[in-house]
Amino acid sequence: MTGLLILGGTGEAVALARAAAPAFAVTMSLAGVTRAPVLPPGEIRRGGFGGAGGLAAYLRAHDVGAVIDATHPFAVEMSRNAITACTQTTVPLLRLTRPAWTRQAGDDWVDVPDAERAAASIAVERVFLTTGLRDLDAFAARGDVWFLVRSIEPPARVPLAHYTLIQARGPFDEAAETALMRHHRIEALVAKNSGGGATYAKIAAARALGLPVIMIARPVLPEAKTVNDIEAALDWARSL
């Protein structure tokens, strides 16, 4: 049975290794940021690999036949680390990853490349701020401005001035969120374009609302065969 490594950290990893779980022996592995990760059967691994050295060394021990790159779209490191590897050991490497979200009528976006130009074009005094716990250092010093700041885990420290922390997990829907953005009087909100479904609502919700959303664009990697969808996924692991 081939064996399949899929980088995880999205849903769509998730869905992918119980997909793949009858067919081949998967593995799936997690970074270790998210304390209590949604699994799914089979065997895990959690932890960095010691970059992409250590990813080729692993792919080597463990006979791996072919690797799925499924880490969320913003996960630079790992998807670099994982073409490096794959190139070194010639095991064929596909990259899963959702589509990013569009424009809509109605949606007032401002585009930004990355955390510190969305820090610096915020232009109100509340703001939803949902780029994850990684990039709060970025908008420390808008000490003028309170954050509404939602993750999935508890940070071990908040470097803002004004703010409040709600821990929750997506799926959200638009209703709840467009009330939970009235509740707080939002004014603007920042994201970054992860794409997906499960977190969408939040911009339908500031469309609805008429609120501005400062957008931060995916970061661009280095080329590699990708799909958008788990069962081109799978086809393309049956076919090697």
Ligand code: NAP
Second form
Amino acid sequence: MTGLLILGGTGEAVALARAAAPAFAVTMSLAGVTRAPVLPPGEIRRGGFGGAGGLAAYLRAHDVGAVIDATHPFAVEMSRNAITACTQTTVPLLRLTRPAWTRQAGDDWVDVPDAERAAASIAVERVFLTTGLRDLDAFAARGDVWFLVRSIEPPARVPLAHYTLIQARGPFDEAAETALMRHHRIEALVAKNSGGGATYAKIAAARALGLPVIMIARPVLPEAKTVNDIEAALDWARSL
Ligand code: NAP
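Return one more block: the form predicted in complex with the ligand, after the form predicted alone shown previously.
To see the whole picture, the full complex is given below, headed by that same chain.
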């Protein structure tokens, strides 16, 4: 196989690129939304391809032997475009994704399908909102709620009436998450079911504090060959 295109934006994508680098000519593709992303060695390209057609054109124009979609489980557009473009160009595609979090004993989760339903489900006054800046608009109507908003990037605007913003990048640990929630007298957590270890500490902290978690379910993606760990992704790439 020649080049390996990794669709990134996650810690797993960076770890995969590092692990694959000696054996494959790796190009990591980033949406370009994070100003100072963690970067692996190797080639980096930033910015959208211009839809599925643009990605198909990129695959035809470059020496891409395979694509690994290691985007975030909520990055629906990119994952859909990868399927369409790889089907059109017959370039093999693999999805590398973390298993979703599942309820543990002591968890008090309210399952919702999207950010709008998460906003409607809030039944307290002080909420830790960890869905990322993309979804803030869904919470704008909740002027009766104060939000602790955490994001990696500084937002261009925050469409909320009452909030405090903190900037931080994971991984986070449970003791610090517990202290943060105590300090801000948080009464409920809103989270996407991202899966993985880097941001799980807030879920464990909410459990320990006896707080409800409004958990936004993963979007359903079209079928694609999928693995959950980096070694399995490398095995797949080696097998081509
Ligand atoms: P999205 O809605 O699926 O994608 C929107 C558009 O952004 C895509 O159509 C594509 O533009 C471009 N894009 C996304 N990922 C790209 C990549 N790896 N390389 C090149 N272009 C990319 O994605 P999103 O939810 O906005 O996420 C954007 C990035 O942030 C992704 O890399 C994702 O892994 C990461 N991320 C997302 C979340 C989340 O909650 N959604 C959380 C953490 C990290 P074109 O159509 O022009 O190609």
